[in-house]
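What follows is one chain in C-alpha cells, specifically the form predicted alone.
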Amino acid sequence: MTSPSYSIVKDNDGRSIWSFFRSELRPKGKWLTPFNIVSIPIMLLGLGIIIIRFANGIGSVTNLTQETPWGLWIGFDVVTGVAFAGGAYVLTFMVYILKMNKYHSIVRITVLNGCLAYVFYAGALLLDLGRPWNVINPIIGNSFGTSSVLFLVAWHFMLYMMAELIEFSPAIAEWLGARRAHKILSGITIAAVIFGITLSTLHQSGLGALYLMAKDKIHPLWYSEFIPILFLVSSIFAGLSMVIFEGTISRKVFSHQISKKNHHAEKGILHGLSKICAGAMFAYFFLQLLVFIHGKHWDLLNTPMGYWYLFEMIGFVLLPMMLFYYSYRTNNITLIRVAAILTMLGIILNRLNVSVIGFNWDTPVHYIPSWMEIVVTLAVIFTEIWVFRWVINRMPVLRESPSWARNEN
C-alpha cells in the first residue's frame, strides 16, 4: 500500500508535495557571492547574540536602562522600518482603488517587501521586550486597558500583517499550482486591500501617537502634538522611496525575470513616483514649518540640537524634495534614485531623532547602542533579504503569472 503522503497530493509534474518543497528549499545560484560572504557571518553572530539575550536577559547585550528602555531595536527596526514598509499601502491604494494600472507590475514585490518587513520587525520587537512572553498583553489590553495607544497599534500591526499576507497569497497559490485557492484568494484581494489601507494609515500615525506621552523627554524641536500626522505623511514618501531603491536593485539582480514590457515601463513608473514623492514631501515640509512656527522655538535654532534639526530639515527633506521635483520635470532617472536615497537617510535620521537621539536629550548620560545591538539589527535586515530573495527566485513576483492564472482575470 502506497503512503498517502507521497501519492495523494501531486504537483503538476507528478512529484509529491514533499519532493516539491525539498527541491524548492535547495539553494539556487552561486553561493560564493559578495553578499553571502558578508551576510552569513553577521547572521550567525547575530543568532548567537540573540541566544545570549534570551538566556541572560536584555541587559547582557544592550545599553538600555530603566531611563532609556527603547533604543536601536525600536527606533530603527520598528519605527523606521514600518515607515519604509509604507509603500505597500500607498501602491495598493493607487493601483486597486485609483486604478493607476501602470504601477501594477510592481505591486506584488512591494507588498512582499512590506509583508516581510512587518514580520521581521515584529520579531525584532520581541528582542526589545524585557519579558517577551508578555507580548500578548498589548493585544488583550491587559493591565492598561483597551483605550491605550499601544493596544490599538498592536491590533493594527497584527491585522495588517494578515491583510498583506492575503494580498500576496495569489502569488503563493500560483507557485503551488493551487487553482481553486487562487480563484478564492484573488476574489478577496480588494477587500484585503481596503482593510489593509485603513489599518496602515491608523498604525503609521499610531506609532507617532506613542511618543505623545513622552513630551518631557523628547527635544522640543522634534516633539509636537502633530507627531501622528507627521509620521503618517512621511510614511508616504518613505515607502515610495524604498520602492524606488529596492526596485532599482531588484531590476539588476533579477533582471532575467522581468519581461521586456516591464523593463520599458520602469522609467515611466519612476517618473510618476518622483512626482508623488515631491508632493508628499512638500506637504510634510509645510507641516513641519507650521509646527515650528506654532511652537515658537526660534531660540533653539542657535544651539547644537538646533543645527542638527536644520541639518535634517534642509539636507534630507528640502533638498531631496527639490531633487524629486527637478528630476520629474527633466525626467532624470539618476536624480530620482539619488533623491530616494537621500529621503531614506532623512527618514532614518528623523525617526532616530524622535526615538533615540532627541529622547532624554538633556540627561547627563546618553544612550549609545552597543555593538551587539548593531550586529543584531544587521542580522535581521540580512535575514529578511535572504527570505525576500528566496521568494523572488521561486514565486511569480517579478515574472509573469502562469497562463491559467492570467486567464482567470
Given for the second form:
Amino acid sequence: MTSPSYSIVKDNDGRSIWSFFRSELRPKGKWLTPFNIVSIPIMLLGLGIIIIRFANGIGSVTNLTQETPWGLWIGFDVVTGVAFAGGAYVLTFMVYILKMNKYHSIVRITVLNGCLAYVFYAGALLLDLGRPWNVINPIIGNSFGTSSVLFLVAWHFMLYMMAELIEFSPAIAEWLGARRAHKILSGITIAAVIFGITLSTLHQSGLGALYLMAKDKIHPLWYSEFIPILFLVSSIFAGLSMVIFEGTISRKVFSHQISKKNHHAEKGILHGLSKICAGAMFAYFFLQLLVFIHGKHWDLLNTPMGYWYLFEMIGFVLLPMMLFYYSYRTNNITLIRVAAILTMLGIILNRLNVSVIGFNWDTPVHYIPSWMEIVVTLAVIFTEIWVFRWVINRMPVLRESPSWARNEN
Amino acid sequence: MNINRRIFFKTAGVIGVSLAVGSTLGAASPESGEIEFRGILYDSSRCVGCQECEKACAAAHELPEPQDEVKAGVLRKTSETQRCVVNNYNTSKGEVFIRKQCMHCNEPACAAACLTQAMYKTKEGPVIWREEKCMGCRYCMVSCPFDVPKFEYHSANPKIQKCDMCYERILKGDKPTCVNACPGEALVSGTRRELIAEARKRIAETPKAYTDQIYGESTAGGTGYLYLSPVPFNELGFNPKIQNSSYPELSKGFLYSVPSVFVLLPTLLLGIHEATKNNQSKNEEND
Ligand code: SF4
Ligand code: SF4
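Can I get the form predicted in complex with the partner chain as well, since the one above is the form predicted alone?
Whole complex next, starting from this chain.
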C-alpha cells in the first residue's frame, strides 16, 4: 500500500488503487432522488440527536424510565431488526446445505442485507449503552459474564457478522479484481455458512431467552418458557418475508443490473418462498396455540391486552399464513408480496409486544418512544440503505459475477 | 412438544454440564456451605419511620439527603438518588412502616444477567455493582424481579445505583451504615443463618406480633435481606407475582443447551451438505 503505483486492481488497467477507491466512493447516478431528499435531513437530524445523547445522557433524548429500561432502540432496532436479518441464515441453509439452486441468485443480496443489518442494528445497540466505552469488557475476557444470555447474544452477533462478511467476501474480491483472494474466500464459504447457521439458531432464540428472567414483568400472554423457540421459528418467516419485500424493491430500483435469466427466475423464487413461509408460519401458529393452551390464560383473552393478543395472532399470523398458502396455490405474485408485508408487520408487533408493549404493561405511566428515538431509528435504517445501495452499485451482488470468477468453479 | 422438550433438555443437560460453559454457570450458584452469606434482618414492627437509615445511606454513598417525608398511603420509590426508602402502609393492623431496597438475593437475577460481571454476588453476601466493568446495558434492570437497579439516565457517565449493603464496611468487619443508624434496632445484621434463627425466635416468642412468615427466606430462591412484619406481606406492597424459586434458573435450560447445539448442529449441517453434494445436478432440474 505504500507505493501508489502498486495495484491489486487488475481490471482497471494500471490505475492505482487510490484513484480506484476515489472514483468508487463518488456517488453514481442522480443526486436529487426522492429517497435522498427524505433521507438526508433525517440522517443529519439523527446525527444531531446522537451528539446530544452522548453529551447529556440517554435520558435527554429518550423516554426511558426506571420501569422501562429498554425501549425502541432495543425492542425495534435490535430485537426486531435481527429477526428480519434472519433471511440470510435460512437462505444459505437452503442453497449451500440443501443445494436448492433455484435460490442461488438471491443469496448474495440477502447475505449483504443481513450483514449490514447486523452491523447497523448492533451499532444501534452501542447508542443505547450507557457506558459504551466498557463494551470491550465482555470481549477481551477480563470480565466474562458467562451466565448471561446477553453475553451469549453479544458474542454471537460479533462472530456472525464475521461469518457473513466471509460469505459475502467473494463479491468484494470480484469488485477489486482480486483473483487469488477470491479463490481462497470462495473455498471457505461453506465453513462460514455452517458456522453462521449455528450462530443464528442460537442467537435468534437467544434474543427471546433474554426475556426469560423477566417472568413477572411481561404480560402472561406473551411470556412463556418457550419464547426462545418461538423467536427462532418466527425468525425463519420474518427473514424470508424481508427477502421477498427487499427483492420487490431492488427489482424496481436496480432493475437494469438484473440479468434476463434472473428476472425470469424471480417468479419461481417467490413461489417457492411463499410455500416455505406458509409452512413455517403454520408451525409457529401451532406452537403459539400449544403455548397458549399450556399457559391456561383463557380468562385473559377477554381483556384489552387479550384483544391485542388476538389481533396479533389472527390478523398478523393466521391471515398472512393463509395468504401465503393461497397465493402459493394460485401463483399470485402480488398476493405473496402483500402477505410478506403483513408478516413483517406481525413480527414488529410481536417483538414489540414482548419487549416494550407487554413489558411492565401494568405500570401507571407506560413508555412511549420520544420523537427523537424514532428519528434516530429512521436515521439508522436510512444509513443502512445508503450503504446497501453503494455496495450494490459497485459490487456484483445483483449483477452477474465477472466471467473469470464464474469459470473458477 | 413436551416430549421434544424433554429430549431436548436431556441431551442438552448431559452434554452441557460436561462442557466449559456449563460449569461456569456456577457464578450464580446457591449458598455454599463454607462461606456464609451475610444479610440484614428488618423487623417492621420495630420501625418507627424516622428515616435515619435513609439519611445515613445517602451520606455514605454521596447521594442527596432525602427531602420527602414518610406519609401514610404515599408510595415513595427507590430511585437513582435514593437507594433505600421507608414507606407507611395502611393495613389491617393500622399503619405499618416498611423499608425497601435491594434484597441481595442468594441467586441474583441481576448478576446472572450481567454480561460483564459488573453486578456481582460477593462471597460475603452483598450484591455489588462495579463501575469499571459496567457497560450500561441495563439488562440487570430488565431482569431483577424486585426492580431494584436504577440508572442515571441524565448523566453522560451514568451509574447504576442500588444498595450494596455497604460492602466496603462489611469487608472491614463493620456493620452496614443503616444498621448502625437505626435507633429502634429494627435493623440487625449478621450471617443469614443467624438472622433466620433470630427471626424464628421472635415469631415463636410473640406470635401475636408477627405474621408467620419470614419474607426472603425462600422468596426468589432466598435473599440476604429478611423481613418480619405484623401483617401479611401482600398488604405492604410486595409484588405477589414473585416466585419462590431462583430467577437465574429460568434461563439455565437455554444456556445449558448452547454447547450441545454448538456440537450437534454443525455436524448435522455438514452431514446434509455432504449428502446433497451429489444430488446437485438432479436438483437443478427439479423445480
Ligand atoms: S434484588 Fe434485584 S438487584 Fe438486588 S440482588 Fe436481587 S436481583 Fe439483584
Ligand atoms: S447495566 Fe451494567 S451492571 Fe447492569 S447488566 Fe449491564 S453491564 Fe451489568
